[in-house]
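Next comes just one chain, in structure tokens: the form predicted alone.
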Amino acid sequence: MAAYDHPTPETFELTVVLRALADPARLDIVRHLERVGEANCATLIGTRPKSSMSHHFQVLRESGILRTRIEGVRHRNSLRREELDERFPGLLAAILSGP
């Protein structure tokens, strides 16, 4: 399987990032990754349907929030925290510090 395409930081759009983080399931994924650093898809899916989670991962990837790398048959996900902080200083910290 080929690697995923990820947007470059200069193409990150604030409205796209905010829309991605507005969904509770996606926000849970981001909060989990903030705590653990990196996790495979199976860990992040939990009890949610795999089909809907695939969509959530895609939205997070396309917005620039998430990086997915393929390691054998596993997909390892991590936040693009440094790139997001450079493009939108303080945004992720403010969102993650909320309720």
Contents of the next structure:
2 protein chains.
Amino acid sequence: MAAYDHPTPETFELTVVLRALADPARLDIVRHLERVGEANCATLIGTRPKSSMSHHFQVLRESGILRTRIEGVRHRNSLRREELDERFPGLLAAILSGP
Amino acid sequence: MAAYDHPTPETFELTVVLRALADPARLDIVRHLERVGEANCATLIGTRPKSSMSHHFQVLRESGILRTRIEGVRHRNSLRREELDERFPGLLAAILSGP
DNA sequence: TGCTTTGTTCGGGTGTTATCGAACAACAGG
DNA sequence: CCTGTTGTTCGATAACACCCGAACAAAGCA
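For comparison with the form predicted alone, provide the form predicted in complex with the DNA.
Full assembly next; the chain just shown is listed first.
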């Protein structure tokens, strides 16, 4: 599969980022990635079907919150912490630190 | 009119707050309130009809982002900065400081 | 060439949200 | 009272988002 397109920090939109984070499933994904650094889709599937997870990863990817690197058959996801912080300083930290 | 119900900080929900902020019109309202401190609904109406504005204020109020104080026929709105910061430290600052 | 693993894509069903006009309610001032 | 101002509420519509199963694609491996 070809590599994904990822937006550049200059094109990140605050409302898009906030909307991406305003969902419990995606917030779970983000929090989990913060703990483990990098994870593929399958290891994050709890009870949800993979088509749902794929959708959530897409939303997070297109908003700029995470990057997906393809490694063979696996898609490795990680937070774009520095780039997000460059554009919206403190935002991710505030969201990850809270309840 | 009777006073509004406002949620207490302990009941603020991160996803609810983020969803409330993930809308251009509401983000405009929040940014404006940050500049002027307190404002009623009418002074914030640009091109949108008042029924739409009333809806956005309701969403912001019920998420805990702002407080509405009734003064005669006017509804005075102001950000709940301290309470929001108590529950989600740094969140509002990150959103208000960015682009 | 099959078989398995990992994700994506497609289609449909369901629910939520935004938007706006029109009607209504509360209050203040004459 | 009557009128103007300020917002809310109602009803309808349209757009969007979430959810999930099923089919598909790509890669690795026997």
